[in-house]
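In structure tokens, the next block holds one chain alone, the form predicted alone.
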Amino acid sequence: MRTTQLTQCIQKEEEEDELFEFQFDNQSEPQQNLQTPDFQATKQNEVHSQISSQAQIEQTDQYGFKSKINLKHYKDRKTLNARVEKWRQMINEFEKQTNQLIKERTRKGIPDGLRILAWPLLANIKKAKEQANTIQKLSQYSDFLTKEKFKFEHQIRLDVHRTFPDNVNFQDQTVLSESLVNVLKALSEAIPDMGYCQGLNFLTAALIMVTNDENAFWILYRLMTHYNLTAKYKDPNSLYREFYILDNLIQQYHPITSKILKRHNIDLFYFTTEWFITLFSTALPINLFYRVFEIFLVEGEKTIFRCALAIIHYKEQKFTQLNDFENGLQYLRSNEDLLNLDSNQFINLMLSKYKFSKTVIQQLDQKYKKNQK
């Protein structure tokens, strides 16, 4: 697809009323196998360096993080109360709501206390249970935890202790750490051809900090099946498709950054792999991640690329001033400059500046597949 065609598609954003569904064919693997970097250890080192000067901090935010970045609360109580009431009414009669109304209200944000009710509806976990019952004759979360031994349990437990090192909920043997182990074990049984893969621990941990184990499991099951995230975990080579699509979008929206990346030979693999594998749960402040995640549940894959572009936007000014590979890559992989982002400003930028439809993603996907033949 030529640049002019891409521009035309981007300028004409489609306001889809239907929830986005992925329908991608199998693609040939790139010649060079992709090895996912051990970002768990990297994340642990980053966190330790960030809080080393505040080792005595005792205060945590509502999710258990030691840093104070998520301590901000919505100050406009009138607006918040009105939003709570609207979501309560919508949740009670969710099947009667139009997709457009769900989309609009999700973009504005779901009140914290109602996420536990809204997420299962947005992800449509009822369909996940029906699918599991059809394929495996199992429809209860507990059905996937009946074994005495689990193939991936040892690796899961190792990774759990490296999950969000600055969060007290996952240190030592806590209730949430055991919940994380159980949900990941169940998921590895529910999708045996995927099993357990690094990165799932962060995404799962982010979910169980808001919802219960059972809901988290079915939301993850839905993500892997309906939203087709399984491929990212089964075969890291599938991420080349995401790199290709994002690279083209960066050329379109951030041409200067694109040129500098190529000049310094900084491949997107080096700093965006973690974004895609964890769905930004390690890159963004947790409250902002939840906002992005909820929009993703409603609007689908294009949300991932919009979020990536928004991060590029916030990093672009400083990045373009760096003049070598090492410093440039180090800055792109760091999330320190993202910790104090205003959630509303980020979401507004993400949705207003990067207006492209699923058609653009589909066209780039087709071009990628053609290039692989």
The other form holds:
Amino acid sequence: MRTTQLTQCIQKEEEEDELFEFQFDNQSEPQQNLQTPDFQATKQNEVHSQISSQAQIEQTDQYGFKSKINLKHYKDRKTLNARVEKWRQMINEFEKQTNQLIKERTRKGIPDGLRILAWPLLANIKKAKEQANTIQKLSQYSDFLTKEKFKFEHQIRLDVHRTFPDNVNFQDQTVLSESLVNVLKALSEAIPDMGYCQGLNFLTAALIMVTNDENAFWILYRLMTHYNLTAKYKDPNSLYREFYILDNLIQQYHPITSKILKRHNIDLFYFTTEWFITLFSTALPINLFYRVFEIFLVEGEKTIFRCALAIIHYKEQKFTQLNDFENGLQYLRSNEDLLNLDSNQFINLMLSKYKFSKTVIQQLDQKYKKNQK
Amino acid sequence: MSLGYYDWLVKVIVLGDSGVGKTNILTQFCDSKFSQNYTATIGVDFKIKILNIQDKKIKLQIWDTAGQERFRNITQTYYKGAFGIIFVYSLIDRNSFNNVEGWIKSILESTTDEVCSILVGNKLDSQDRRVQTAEGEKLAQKYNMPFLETSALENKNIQDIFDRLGQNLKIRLENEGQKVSNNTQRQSGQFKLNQEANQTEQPTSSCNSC
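Please could you give me the other form, the form predicted together with its partner chain, since above is the form predicted alone?
Complete assembly follows, chain above in first position.
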């Protein structure tokens, strides 16, 4: 019964493509002058080149990962150059762009070197600064780091060297690992009722590999205050809402997988907790994570469920063959076969196969809340 | 994770504060390695290992859990059915020892089943000890469970954790042998593939009866 209603709902609104409450402020500050994307200009690349030149250790990708990462990100040099040009112009006059254009272009992927400029605009961090100024009378990133003692510093430091062990940037005492400590400390101060939750270290690390500490902080602040991610970090028990919604969507889109999961009592808790808590930054190859993340910034929460469904799509065939609890769950939890995914293919599938609007999520959310009462 | 012959399937959980070495103990025991490069556990993870105790094979389904306090609520839901529990603290982290009694109490409160537990003080390799052996022994006595000091790094006493736990598991399982074999529908001494998965909750029943 419930599934039928859901089907109708999905069909009815299939083509509706709303944007995630996108507010652009016409009085926004003029953008800083843009240069052509130059990786050397960003801090993490300086750090990375230092590391590479100092030690000449093992070969890593541009983000410092030692694992084999899919670098086939754009179709060809020409497409990339055209895309860079389009994004340069768009960032320069961001407030003049239509939501539709921003959405379309974000779906195609933001060129790596421009993410540092595009993400703060997509997340509208100006609003975050205003909000922090209103609520806490603090409007600078550094304002949140003035204390001598931080309640969560011990836990943060415990987790920093356990963040992406495969990545040279977070091993030992590197500049980026100090950045990670600082951003997490500042965030725990800025959102005191959330503090620090394990898993945020991965999401934050993934962000500071692309953007600077300050922007990473404000983007995270915005994720917590505007994109409503606080609840699950404050109390991971609230993830039952996400499990409920995803469970319904799996029934709808992957009925066979859904049946096998239930047959073997494989609760979504066992393998999707990490997806929701780290926003897929540990599950997906980093390039693909960035693609999903920027779409999430523009289109909101439904992106999270679309991405989860797309991962299940790729795992479905093998999972259904395994057909038992231990092997099945072990397979669902492993990321190995996701490492070689083609980013473009994944994104296309995610956006074309799971076309539902945020209303679908809202309705499932309401049903979940009703069941709770 | 092959499905060889085994006599019993038992769910074991590993609990304790963040950073005490839960994951490293399991990696050392199940995969015979110690890795400096490990990640913080988010939610839960699990490993499988067959344990030989005398003439019996016990298949352990060992659940590793996130140590941060706020994950306690959500992981607790999945403790049910656990027949063995390994409580871990770090010998160089006084707080983790102070908190381990909280972990023990939270289990005693959340389950009416009698479980086989063991208390483990890890990081014996470090020179910077903050918890004395006698303190661990005293706490273990209070809750009537065996106690060991271990080093996952140096693979010291790691196998012993599971051997000790296994001995106790075996005694209880054998006492309840008839019930267990009825409950788990063993066929020709081996679980059938599909049934085995269905029976992940089955150890609960053996647990209840212990």
